[in-house]
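The form predicted alone is given below as one chain in structure tokens.
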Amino acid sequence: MSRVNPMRPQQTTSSGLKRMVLQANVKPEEAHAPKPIRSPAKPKTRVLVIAHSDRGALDDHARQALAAAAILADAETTVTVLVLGELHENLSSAGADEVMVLPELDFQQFQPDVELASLLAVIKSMQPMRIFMPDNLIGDGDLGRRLIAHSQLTTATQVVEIDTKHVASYQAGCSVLAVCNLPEIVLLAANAVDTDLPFSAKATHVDAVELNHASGEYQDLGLQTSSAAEIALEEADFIVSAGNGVQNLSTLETLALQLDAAIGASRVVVDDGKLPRDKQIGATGKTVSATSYLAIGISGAVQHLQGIKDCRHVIAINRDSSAPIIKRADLSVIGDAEDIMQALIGEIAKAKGANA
């Protein structure tokens, strides 16, 4: 059993506690170094990776696809990704060598006659060795055994292991791997490949091909909106969430109702029977996976930061500049929680009349 080091360099809060470093092993130098960039050279083949965007941006899943594809391909491989919907980013770091985006096939839009069709036409151009897929449940699982059933091509859904001769996917409950050679068409599963690079691409922009409008017998009427305290937390997209640095959840909960997001908990927040046992979140309550988790007021134990570890952004109120959540928020406020929920809310309604 590994014991961490007792001599490992420290950092003494305000209160006089001590508290180990993080990755103190690591120079910062070495941290940020610049990674070497993969550039085929006389490219031979290409590989495709087809993903639909979230608001202009490829969730992890997608990325985990992407990274997948880069880590296969050879020097004569390029790795080119079509995006479906709006991209904001760029997926050079990702490990794209090209980059093709079709805006009007959002993933909000129910088309799947227009998507296909315009899919088997970037296809038909681009000749792919092989195409890699996020089997998600955001449209590109759908997407990928729409085009399966249409192609010839060998697949494997759902892989939760793959390598440069084989993929692997769970059967019988989970208790067997099915191992297959590497097929043509692969649908990855979430959590299947670590996007951790040692490498960048150059992410080079291609012309869109012009999309094919199929008349199918399919009609879109729309998406049907909910309250974010009517959906439950392991689906909801943005939480706003209570620690005990919570003093008033009525301003909480007012905050949450302007951002329309779910109300969540700590645990010692549950305990203390201010919220219900349904809003706790951590190892011993839920593990969410919203695009934005507020944690408010909430220190980070060890098991409230297992429950978020799947968030993509997260953002830390609180008074302790030392505290663990605040090493795992993407952004930190440091303060009062009330004062700040408080001047939140004001900065909303001025944000709101401003559009009205």
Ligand SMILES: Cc1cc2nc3c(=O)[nH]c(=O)nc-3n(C[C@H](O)[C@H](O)[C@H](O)COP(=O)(O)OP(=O)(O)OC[C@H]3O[C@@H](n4cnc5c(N)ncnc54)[C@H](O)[C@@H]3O)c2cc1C
Contents of the next structure:
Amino acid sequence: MSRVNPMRPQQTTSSGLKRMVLQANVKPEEAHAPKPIRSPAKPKTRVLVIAHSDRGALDDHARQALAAAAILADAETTVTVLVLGELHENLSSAGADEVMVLPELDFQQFQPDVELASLLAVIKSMQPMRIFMPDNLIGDGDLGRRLIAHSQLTTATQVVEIDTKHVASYQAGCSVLAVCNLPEIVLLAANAVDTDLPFSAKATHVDAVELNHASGEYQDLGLQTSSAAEIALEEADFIVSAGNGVQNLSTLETLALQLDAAIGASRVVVDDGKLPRDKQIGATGKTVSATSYLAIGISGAVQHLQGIKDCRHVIAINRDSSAPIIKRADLSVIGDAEDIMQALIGEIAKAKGANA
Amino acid sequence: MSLQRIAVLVSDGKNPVSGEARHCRNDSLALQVGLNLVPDLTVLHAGNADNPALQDYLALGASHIDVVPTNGDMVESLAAQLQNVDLILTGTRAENGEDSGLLPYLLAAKLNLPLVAGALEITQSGNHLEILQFLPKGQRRRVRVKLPAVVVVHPLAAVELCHVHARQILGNITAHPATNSAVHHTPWRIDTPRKPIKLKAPLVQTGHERLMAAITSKNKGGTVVNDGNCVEKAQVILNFLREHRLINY
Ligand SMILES: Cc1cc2nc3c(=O)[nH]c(=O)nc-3n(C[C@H](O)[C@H](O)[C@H](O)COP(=O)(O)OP(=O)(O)OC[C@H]3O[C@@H](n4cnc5c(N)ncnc54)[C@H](O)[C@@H]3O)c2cc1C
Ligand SMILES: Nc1ncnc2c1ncn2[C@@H]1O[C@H](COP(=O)(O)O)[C@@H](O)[C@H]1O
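Show the form predicted together with the ligand, please, because up to now only the form predicted alone has appeared in this conversation.
What follows is the whole complex; the chain from before opens it.
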């Protein structure tokens, strides 16, 4: 529980009494002092973090692998991150001392032979002491296993616990927790590491290696994306979610169609019979992991927030600026749901028209 | 070249509650994917021929199961049985043992074959396979791979399993003699059952910082937009989506 700040704004009344000012606009906290830089001045060893990017950014899981490397690195170890796919963000707060980007190795392209050969070339030139990768389904789990099979290094996959000495992972059908000494290749399961770092790093750009050529064994015949309405809510990448503050569900449906988003709902909406039960998101509904979650007229009760804890970007539209969803959301727009949805529909149509 | 010899690797699963031996569902899916391609398969298990889990695979369509012992290196003993095979099918993750999902990769490297993981559907075209591959977020990808190859079947592969008791009675299991080879494994130890501990960066704080952290609540919310008319607010949302590359218009 957070306690009341005894230094919060106050006035002195005419009788000389001090009175706290309730609901005063609390000034945003003064910008934090910049975090100390961790990057070693005289590096002796190096650890390598390898991950695919998604739309120019590293996702949470990849950042956890990077954070693990940075936390475990000692004062003479450089953390180098090799990003496969384009990168449009700065990784210094994520703990990267050096960044190498191979933009051609996007996860949507299937070219495991090129990826593995390029990886082996990077490893050969950098001689890392240890390698960290997220054990995910967008290609890092696959690539990591290919690397393991082609090297004689000690390894652990689906690591759920890690520290300076050991790693642990579930085995025998998830019935036992097995531990071993910290291996040379670590494939991390999601959420085994806290990405909050008390330091930042230099994130120096390193020149990329030359790519190797394909072996001709594999050929990519292209992606098949199904429209958002066809796939299960748990798999959806963009969800527009309706709460009790939505008067007009048909507006929301139009908006979802325009954004190619799946539709979700809070329990109140489902209980009212406006949407089927399988659309309910939350503790007693579905747990979703969309990249973007647009919460419209949802107050953000804990039971609802439980269901969206893995969503990356939460945007809230709400009339009430003190609703709990505002604390969770990365962007909150205060106003009437219907008006803003209508405006959004108009703006999207305009933007799409301008592009076409 | 056409698909003639397909080998399916099956492991022994167990019921997560009772611990009773049973088939591993994902491996059964691999078996069924293979049966849909050719009627007669080589089914291979490394372990014990008496394992009751193997009876399940007979009922699910394997007419014959070859069992190799595991007193040596499992990859080595499986690879010895898998020479001249056109296609090797496996599941994604076993339920008994290390469950690392590494076995198909080690095998492919040992036999020097290409490998495709996450297969939902497999069709043959000449001396290639076309595979529908699982990607998260509702995406699927079509890839082509040259035969011979190793294909790892995804747990969501859309095939029907069919348990027939008569097949269980008719099927047979052959145990092969041991081959000797070195074991090359990470030395795992079983720990006491507990919750894994999350790795956190140690925070060095001065007394004043700790006091401030205790009396002020950390404001974690994002940007809040109060001003402007509806169109401006809609623009803010669109800009946010554009900035994070969530839309491309
Ligand atoms: C055991 C248990 C399990 C539960 N499980 C779940 C669950 O799985 N999922 C779930 O969602 N809930 C669950 N709940 C219910 C949960 O506690 C909340 O009651 C529910 O999430 C509230 O839904 P809401 O935000 O849509 O509605 P409300 O709480 O009514 O909030 C409506 C919001 O819309 C805003 N609003 C109103 N009108 C407008 C307008 N015109 N324009 C803009 N904004 C407007 C309001 O400011 C308010 O913030 C559970 C409850 C319990 C007790
Ligand atoms: N003992 C075994 N015998 C035969 N195949 C196995 C065995 N163990 C694992 N496999 C296969 O390898 C896949 C991945 O297993 P693992 O790498 O142990 O998680 C399984 O789905 C099986 O298809």
